[in-house]
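In structure tokens, the next block holds one chain alone, the form predicted alone.
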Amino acid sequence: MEQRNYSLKSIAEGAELFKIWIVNLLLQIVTLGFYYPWGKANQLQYLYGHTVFENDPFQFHGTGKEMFVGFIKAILCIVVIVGIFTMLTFMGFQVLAFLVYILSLTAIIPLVIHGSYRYRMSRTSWRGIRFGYRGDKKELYGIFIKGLLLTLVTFGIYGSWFVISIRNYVLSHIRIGNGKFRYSGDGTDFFVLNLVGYLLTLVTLGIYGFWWQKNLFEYYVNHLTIENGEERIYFKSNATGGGFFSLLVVNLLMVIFTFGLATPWVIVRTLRIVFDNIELQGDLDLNKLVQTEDNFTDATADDMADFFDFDLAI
């Protein structure tokens, strides 16, 4: 099959999101919270129904009742995690309140990775196939404590190796159907990337932090690639230093001066642009991809990862 380019979009609207967003913004304030699960599957539902490649939109099947449910037990967990900690201050063992409540975090956020893609994978479609996440949580727990340990044993040199670990871990095991992603970060590139971004951001003052930018997402994009076989999809970015400047200073600048309101419009933006500076090209035959992968309704991870600000890289 010859190499041909693939288009990937975002086609959702500001005001469209806006109205979305408002109302569960209203919500949340009536019922304290609570429906935050509701208002988060309706976002995800309209972001993911109006992101299209080839033509053909993305769907989110996720629902707030298994979100609300994964939020309850989100809560609980942490309400637990808190009170032992809080329970073990007031008994007058605060170093040991503090190492409990580090180790309990820290045990938690392979979990929550794990989870998370597991869930968010599962409830994701195109055309009709699923996407999936095949990642086996005890050999991520061995990465992350493998990792974490060369890392504070390193004083955080070792956090590149680390980050890059993980991503290859975690991207390399989500499928689309019959269709595999691939990703082949290397931590000593990654290292320098970074080493050579935060010093001229110093010396720059940060102006050199918007390249740094450019250049971080360049490598996420760069080095993930979807096979079916011997066949290919190959991920290239062609966003520029400028770009970024572009969107991030507007995007603030839009987000302060109307104390907030603008952030649907920020989203639409942010994927719009994003989306606009990824190239795809290969010769993988799209007919060719079969629906192999199961449901997984356990949103309890996916919840976390919100309370722990955590980011799926697709």
Second form
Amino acid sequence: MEQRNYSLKSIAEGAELFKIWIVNLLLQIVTLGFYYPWGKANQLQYLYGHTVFENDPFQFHGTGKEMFVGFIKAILCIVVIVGIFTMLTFMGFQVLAFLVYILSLTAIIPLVIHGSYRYRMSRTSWRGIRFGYRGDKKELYGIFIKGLLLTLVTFGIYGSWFVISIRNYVLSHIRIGNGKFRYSGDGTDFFVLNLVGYLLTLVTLGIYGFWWQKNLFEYYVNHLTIENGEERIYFKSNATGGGFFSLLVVNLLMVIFTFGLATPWVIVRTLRIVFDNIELQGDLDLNKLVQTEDNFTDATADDMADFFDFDLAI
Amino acid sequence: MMIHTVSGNYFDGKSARPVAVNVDFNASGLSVYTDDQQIAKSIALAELSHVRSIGKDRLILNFNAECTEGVDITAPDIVMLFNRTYPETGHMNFLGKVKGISNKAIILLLSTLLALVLIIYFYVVPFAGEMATHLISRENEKALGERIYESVLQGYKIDTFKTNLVNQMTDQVDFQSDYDLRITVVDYDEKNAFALPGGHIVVFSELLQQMHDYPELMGLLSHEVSHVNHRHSLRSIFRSLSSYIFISVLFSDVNGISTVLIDNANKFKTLSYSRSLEEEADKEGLKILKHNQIDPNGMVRLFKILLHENKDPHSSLEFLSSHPRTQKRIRYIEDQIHSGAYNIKKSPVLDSLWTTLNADY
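Moving on from the form predicted alone, kindly provide the form predicted together with the partner chain as a structure.
To see the whole picture, the full complex is given below, headed by that same chain.
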């Protein structure tokens, strides 16, 4: 098949998202926060449904009820960890309490990554074809523990290789039907990128930070492909440092001066700019994508990721 | 009922390949079929699992719960057409309904939300904060006061002699307090005094030096003891803490900056609350003086001392903001004195202790 371009864009509108957002906010206040999972489902449904790939929208069909179960589990989990921490502190074992706290939080991270990808992917589809995450929990733990230990021993230097190894593993286990995502980052390149970014940001008193962001974005996007047999789609970033500067600064100003009321417009604006800066090229025949993934329903980790504010990449 | 026919793309849930189909909207549901009748499906309304709209011209209908099989229709005003054809089904999901809300309704909603937030902020949150003070036992309050006392007194020099004398005087008066009152006099060149939770009261030596007789000192102490009796510090702390928590929860998904802006506004609220607490302490302090037959004019003279020639440059700002307030308070106390009958009896014990205390200057 000929090489061609694929289109990916957000057609969400601030005013529409605002309606959803404000109704969610009100219902959350009235229900003392318990509406949160339903609100999140509504917002995800809108945003996925207004992101179009080759003019066809994605669909998120997770429900508030599913996410509510996850939400309750996440709260219980946090209560238990904080409870143990408080109890040990009161009993006078400060050091032990701190260790248990840090260790239990660390031990949860792979679980959160695994669960949130599984749930989110299983609830996402495009042209009726489900996404899926096929990573293995044990393998992820293996990579995580090895990476964490090496990062500690090298005083953080290994961190770049650690992040990339997790990213390579997780993203390379995402499927859209028989289409396979593949991320092939290299720890050394990523380390150099961050080292240069860090030093130049220091020297330029932070200004280079936007270009550093642009380089990170580029690194995340450019190493991603979708494969089906011999056919591929390549992702390429067209983002610029100046673009990142105006995106982030304007977002910040919008949020501050409206006390957060502009949040929906900020979300829409960000998605539009992000997708506009990703170019897709390749020879993959989308009509050959067929259904392969099963259903899956545990939403705990999706909420947990929200709680600990992890960045769900992709 | 009229049958509408539109064209769209059918997805079978097995492959991503779109198939061009005709879709008939008829009374019982949908008919989805290709021109060559390779695909010919009848879908009852009840079988529609999801109805989604994009803008007003695009409609996506799913036939199973996993949303894999469905039809994607693009036609002018198709969303309106669908809603008109099946008005009673209520198939539009939450998003469809929310998108249909008019701007007027949104403004109304927004005002309701704002009103709700303001009511919660000004009435519910402070009330909840005050209620929370009841959860603190007297023992915990004392322990808290003790900790604050220790940290506050660091860097101050305690005048043991005067502290003893003032405490002896305090023992002569019935302050109607359930707390173990402990007065500390510190050597400091500022006219000030304050009460901590649980019974500690700190008086600066400069203020003591400016006083002329024991009713003035008792005016001060009765005011401070009222702060202690009515748990003013604890209430203040809980009120501002609860407001702060409310604000940070409300703006948690935003950033710290808005919180800082609002937190400053919060300070004004706290200021007006602290004024109402001062007034309460004046009033309750007067009651203590009356109960002990001490001249209430001592309190008036005390305020005049506080009003005049405040030398400390650091307190100039506070002085500025409370100056008219102080005169108002003096007038209020004078009114209270005139309106009630006071039995004044001079206490020789207090007078002699005062003389000893004052002789030091």
